[in-house]
Structures are given as C-alpha cells and as structure tokens.
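Have a look below at one chain only, the form predicted on its own, in structure tokens format.
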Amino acid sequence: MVSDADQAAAMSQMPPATIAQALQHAREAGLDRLDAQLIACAVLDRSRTWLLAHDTDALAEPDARRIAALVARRAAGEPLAYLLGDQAFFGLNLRVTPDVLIPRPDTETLVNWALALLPADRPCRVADLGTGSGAIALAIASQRPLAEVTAVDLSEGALAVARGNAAALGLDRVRFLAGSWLTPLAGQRFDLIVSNPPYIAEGDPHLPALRFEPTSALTAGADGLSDLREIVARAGGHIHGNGHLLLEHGYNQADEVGQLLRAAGFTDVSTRFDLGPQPRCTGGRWPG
C-alpha cells in the first residue's frame, strides 16, 4: 500500500502539467516573476506576451523538465544571461558564455563617452582592450561605420565568443587579436583606446556573488588597480596626439585612476558617472 508520504513525494517529482504551474514552481524556488517567465520563454521559444496569454496551456514533459533544470540553476545563483545564452547591450543582442563577463548597463557609459569623441563622418582608429564578448567594440562599430575597430583579449574562449557576435551582427570588419592588453598592438597608434579591465581587489567580499563569471575578468591584484596601471603606463605610446584613453573602473577608484593618467602625461582628465549615479569611467587626452 502506498502511504500518503510516498504519494506526496512521487507527486513532487512529477513535472508541472501547465505553464502556470511551472511558473509557480519557479517562484516557490525563489525566482522573481521576470526570470521565471524569461526561462519559460527561452525553453518554449515564445514571447512573454504569448506566455501570459497561454499560461493554462499544457506543458510537454521534456519542456517541463528543461524549465525545472534551468530554474534550479538560477535558484543556485547562476546568472540568467548564462542560462539563456545572450545579453542585451547598447541595442545589440550578444551571445555570452562563462568564458566572458556579462555586459552591464553601466558600461554603456563608456560607449557613450567614446561615441561623443569619435567623428561620424570620417575614418578613425579605435582599440578595445580586454574585449570579452566584444560588447564595447561592437557597440562602437555599430554606431561608427567608418571607424577601424581592433579588439584585444588574452582569452581564446572570449575571442571565439566575440568573433561569433561580430559575425552574427554583420560587423565582420572588427579585427580581433589575441594577447595581453597592448602587447598585440606593437607599432600601432589609435585615435581612441577604451577598456573595461578587471578592477576588483582580490578578496573583495562581493566576489562570491560573481562566482559564475571568469575571475580573470574581475580581479586585478590586492587593490584592483594592477591592470589599470599597466594600461595607463603603456597607452601613451599607442595613441595619436590629441587622442584619448577611456577606462571603466570601480565606483571608488576614480581619484586613483585620474592620478595614474596625470602621472603618465595625460591631460584634460575627467570622470563620467553611471546610472547609479556612481563615478564609473575616467579618461584623458594624450598631448598633441
């Protein structure tokens, strides 16, 4: 004879029968409504509008199990972008994998600043250091068709993702190079160099929340400034006179990055604020 406890346990292993039940299970697992809906949309290949109008529809068992598996991973803290495989950035849909940092809206501050400096009506040369998914380089290339954009990353896995994004967006003219920061750019000069390098200090208490993203794209020494120091120290030799270097950094690093830029010979040093608003990007002009 099957006990009530055994029957309850068996029922708990059964996949939800409808979309509404799947969404309810996701909420009970700790997901917010939007994440639950986006996971279901991705599995079913449907829009949120369709989902809301068909929540009482029957759910095929394979789909129910796929949704449940993704819900469990999200409940364990895995970023939604990795689960769905893409992330929106500056109007572009980018493929992302655990090989790359997930692009953040705050980084659009850096792109907007870059676009304000770049001419729309004539060629110019731009370098993006530590390109990751290609987010910054591709956003700039999409808005400045005459720009010659070069993107650098040390990670071959990241470069594979970035090249795939460039191809999917029809931005194949962007050049991708493997190597550390400015090393692959020997003998080359640019009108603008941009970078969103690692800037979190090793041992920072926020790192556990970022455990699914590549550590190499997050941390930079004991104070988080190691990579920023290297880029600033070497960038002048790769920038045309009156060209610019723009850097993303931590909310509490603007003063230190500004000091690094001035000490290296950059002028007109200033900072831009993110959506927070927090001081997010600092840059300067290389003397002509």
Second form
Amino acid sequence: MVSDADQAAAMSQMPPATIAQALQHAREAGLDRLDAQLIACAVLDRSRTWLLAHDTDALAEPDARRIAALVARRAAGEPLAYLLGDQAFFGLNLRVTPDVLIPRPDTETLVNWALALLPADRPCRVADLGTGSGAIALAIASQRPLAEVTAVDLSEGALAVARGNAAALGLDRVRFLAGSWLTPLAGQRFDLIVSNPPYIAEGDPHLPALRFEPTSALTAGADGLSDLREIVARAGGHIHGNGHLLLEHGYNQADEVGQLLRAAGFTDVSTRFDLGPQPRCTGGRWPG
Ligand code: GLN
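The structure above corresponds to the form predicted on its own; please give the structure of the form predicted in complex with ligand GLN next.
Let's see the whole complex now, leading with the same chain.
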C-alpha cells in the first residue's frame, strides 16, 4: 500500500501540472513573482500578458521540467540575466553570458552624461574601455549615429558577446579591439573616453553575492581603484583638447577618483549620481 508520505514524496518529484502551480512552486522556492513569471515566459516563449491569462493551462512535461530546473538555479543565486541569456540596457536588448558583467541600470548614468557631451549633428570619436557586453558603446552608438565608437576589452569571450550584440542591433560600425585599457589605442585620440571598469575591493563583503559574474570585471586590487588609477594616468594622452573622460566607480570612491583626475591634469571635475541616489560617475575635461 502507498502511504500518504510516499505519495507526497512522489508528488514532489512530479513537475507541476499547470502554469499557476509552477509559479506557486517557484514562489515557495524563494523566487519573487516577476522572476518566476519571466522564467515561465522564456520557457513557453510567451508574453507576461499571455501567461497571466492562461495560468490554469496545463504544462507539457518538458516545459514543466525546464521551468523547474531554471527555478532551482535562480533559487541558488544565479542571476536571471544569465538564466534567460539577455538583459535590457538603455532600451537595447543585450545578450549576456557569464563572460560579461550584467549591465546595471546605474550605468545608464554614465551613458546619459556621455550623450550630453556628444554632438548629435557631427562626427565625434568615442572609446569605451572594458566594454564587456558592449552595453555602453552600443547605447552611445545607437543614440549618436555619427559617432565613431571604439570598444576595448581584454577578454576575448567578452568581445565575442559584444560583437554579437553589435551585429544583432545593426550597430556593426562599432569597432572592437582586444587589449588592456588604453594599450590597443596607441597613437589614437578621442573626444570622449568612458569606462565602467572593475572597482570593487578584493575581499569586499558584497563579492559572494556577485559570484556568478566574472571576477575580472568586478575587482581591482586591495582598494578597488587599481584599474581606475591606470586609466586616469594614461587617458590624457588619448583625449583631444577639451575632450572628456567619464568613469563609473563605487558609491564611496567619488572623492578619490576626483583627486586622481585633478592630479593627472583634468579640469572641471564633477560627479553624477545614479538613481540610488549614490555618487556613481566622476569625470573631467582634458585641457589639451
Ligand atoms: N556596480 C556593480 C556592482 O556593485 C559593479 C560593477 C563594476 O565593478 N564595474 O554590483
């Protein structure tokens, strides 16, 4: 005879029968409502509107199993963007893989500042250092069709993702170069250099929460400033007179980044806040 306990155990192995049950199971596993819905939408290839109108529909068993597997990975902390393979940034849909940092809304602060400095009606030259998924470079290129945008990354894996994003968005005019920070830009000058480099201190207590993302995109030395220092020290040699360098940094690094910029010869140094609001970007003008 099958006991109630056996039956309950057997049931828990069985995938949920309806969409509503799958969503309920995801909530019980600790997911928030939106993540649960977005996983189901991705597996079923349906919109959220459709999903909400069909929650009593039966799930095909392969779909139920696929949803359950993604729910388990999300519950273990894997970012939704990696599970679904994409992330929205500045109105663009970007493919992301574990080779790249997941673009953050905070970084739109940097893009907005860059766009305020770039002319819409004539050509200009922009470089994005440590482009990752290509988020910043592609957002700028999409908003400034006359800009000549160069994006640099040390990681070949990241460059493959960024090039794929450029092609998918029809932004093939963005040029991608492999190398460390300004090294591949020898002999070249730009009107604007932007970067969201790694800026978290090694040993920072927030790092375990970011463990699925590439460490090389997150940490920079004992104080988190080693890459920012290198970029600031060398960028002036690559910026036209009256051009700008804009840098994203940690919420508590604005003063130090401002000091680095002034010490390197930049003027008009100022800081912009993200939606937090935290001081998130600091930049200056290269007097030439
Ligand atoms: N802003 C990201 C975070 O703290 C880190 C991005 C970076 O290091 N450039 O989650």
